[in-house]
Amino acid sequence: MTSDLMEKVVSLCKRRGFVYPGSEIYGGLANTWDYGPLGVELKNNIRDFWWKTFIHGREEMFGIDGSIISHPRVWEASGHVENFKEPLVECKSCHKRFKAENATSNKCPECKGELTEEKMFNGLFKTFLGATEDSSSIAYLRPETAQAIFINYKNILDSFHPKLPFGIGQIGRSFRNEVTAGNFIFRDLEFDQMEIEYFIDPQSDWQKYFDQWQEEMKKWLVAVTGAPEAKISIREHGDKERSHYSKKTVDIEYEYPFGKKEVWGLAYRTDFDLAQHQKFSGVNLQYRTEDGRDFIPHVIEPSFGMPRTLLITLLEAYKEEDKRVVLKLNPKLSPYKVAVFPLLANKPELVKVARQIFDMLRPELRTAWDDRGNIGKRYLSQDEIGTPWCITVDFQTLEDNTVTVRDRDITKQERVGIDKLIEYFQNKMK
């Protein structure tokens, strides 16, 4: 993480509670990351959003939440466990892995041991169920959120019968045991995924749909994180980069500090698992039509990581401007809504007075209190963690029962009724 942005970032992330890093007070856990009260805050209104408009703002969408562990057999079905691989090597004396890609040399990067010859690994993350650890009780913990949706594909068949196309969604945690490249959040051992599994006609027209997701996807990225189209570009991977499934992968990239990079896929493929999976269950996945054809169904896969979206949302909303820190995130997606002050905190009647205000928009808002310091430094904390609006409840208040509303992003203050509150919240999050 060279960028002076990145560390900027990086630094309010850990100083004001967004994220940590893993097991710190033990040395840390490389590529591991706990969110704190306002990184979970961000995070669950980014999932939110995503479910909003994914899976509740479409027809026909179905969503779901899939188990971390399934059998063993379903990752051999999907291939993972022969193809879910990348070439390492390992240094002799401290034993820690490189991408072969990475490896300029025969020389660690780290110690400056020898490194072995390239070799393949297996990036599942290996456990076992039971008491006993053997071939017998090995399992893994998934390493992609998709496969929970194909084995429960005809599940939904049986009990909704949906026409194609019809798509269904899940958010959850994936694990993959790899070498990764650091910045930040960017690549993680542990990280959230948001997918779609798009089930269509294979008579029908697949590059359509595939396009229609395409943009949808770029769409949201804008909308969600505030990047400027043109740090978003597609990139189609090749024959020999595409996986084992895929007819076809486009990744959605952003320009991050360190360089351009994927944020999410988007890949075509066709009836793999499904025909996988009814091979090595024996179990009938075929879907009828109305007219009495069957068939297994293609697949368009948009997929969504909520680390790189969320890493790319602070990075646009990290500003520096009139001597102040601000994060100038969407409203929707701030940790809090509002914060409330009372103008002294030594002064009963205003302390009171901002209480009341606190309780009455908690219930409808996110809301912070906040009475430490002078209301300047009140002012720069709210911006700093990307608090839209604050409320300051001053003498004026105890006379003519109006506060002063303050915006983050103009620095603007008004005046407002306090029985207007929640109607001005309201309107200004539309």
Contents of the next structure:
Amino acid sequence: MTSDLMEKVVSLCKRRGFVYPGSEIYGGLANTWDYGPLGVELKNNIRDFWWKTFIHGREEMFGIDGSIISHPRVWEASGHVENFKEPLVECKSCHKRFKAENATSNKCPECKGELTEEKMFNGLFKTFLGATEDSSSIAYLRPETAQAIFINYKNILDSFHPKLPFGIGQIGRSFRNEVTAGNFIFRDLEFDQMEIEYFIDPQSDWQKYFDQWQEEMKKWLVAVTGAPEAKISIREHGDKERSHYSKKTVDIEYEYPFGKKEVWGLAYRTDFDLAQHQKFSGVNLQYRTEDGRDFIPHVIEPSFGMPRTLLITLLEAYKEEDKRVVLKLNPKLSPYKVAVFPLLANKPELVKVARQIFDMLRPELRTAWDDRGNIGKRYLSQDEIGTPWCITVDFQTLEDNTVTVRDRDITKQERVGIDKLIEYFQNKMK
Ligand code: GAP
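The form predicted together with ligand GAP, contrasted with the form predicted alone above:
Below, the chain from earlier opens the complete complex, with every other chain and molecule after it.
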């Protein structure tokens, strides 16, 4: 199934409202995607799971939500204006750009026109602040959420006086002027990142913290996506590939249907960023220990990208079995936890009770309503979007106040009292 798995997942995403191609009615815009009603729920559930695990779940972590546009000096200090470039070639006829490493001849892969020599292109999205468009009003959309953390590090010190090691995490949008299209949401012009800057004493054993984060990341990848460990691997960057700020970088990789590629990155950024911001801003960013030592902390950076997390979650959940397509999502991530059906849509006495149950469950659990077609079709429809439980109100309900609850994975039903439903699902969700 793997070779066409991508196609099937992409098609399901579009058909059922997870992910739509960006600007579709205008013919699309490469590397942009819109999350539909189910996609946004899945994304929010992954986001909340990350926040609970890494921010709420750890005593030494602080969450922030920094602005997307920051002072242009931030990106000069961080080195992105200078270094966030990659070698591209451009077609002299159609003016499309391609990564130099992917150009196997001097002919354009699309229109066969002649390609230019390699040129360095900057991946930052540029904009202008205020009414004038000149070099004094240039601003950049952030290419990583990390810098918002570095420029708020001092605020966190002043407000919370944390002891080292401590971390600051945030989730937010990043923007990159990517030229390579394909593989669905794998590489986008804009995407959510979930990043942590973990500040440590430079005298401590950075490799120990690095290794611990590597394990945490692998563990969370298995927990969130259900991917087997055998499909996950670690690849260290060589000297040429490593970013300008990093002393050691590894990619957490996964076996996608289109090959083994990066999911997330982990880097030892040393004191590069804080030292640069101290130099460029003139503000003292040193940390003072209880015994009076002053230094700039070093940083381990686990950097998680949302689209690849979501893609792997869908790829791993997608199953075809017994003539049905089922998304075996972790119920915590499923867009809907429960769906409620009246057995027959034309029996008002059944519809009335089903609506009462729907209204009772909605404040507690994301709940869907379906009264179209027959029960079998409704089950199949909910299986395809990963709803773990379906409730049917039938004629027995009117006699004994019980309903059937059908389990997505084992396709078995059991009868549960209406008054026990909330507790029943709360226990299941544990
Ligand atoms: N702050 C470090 C940093 O941004 P990165 O390896 O460039 O490191 C981190 O990006 C993660 O963000 C990647 O591992 C990937 O999951 C995600 N990511 C990066 N560029 C992306 C893109 N164009 N589309 C989708 N996700 C992307």
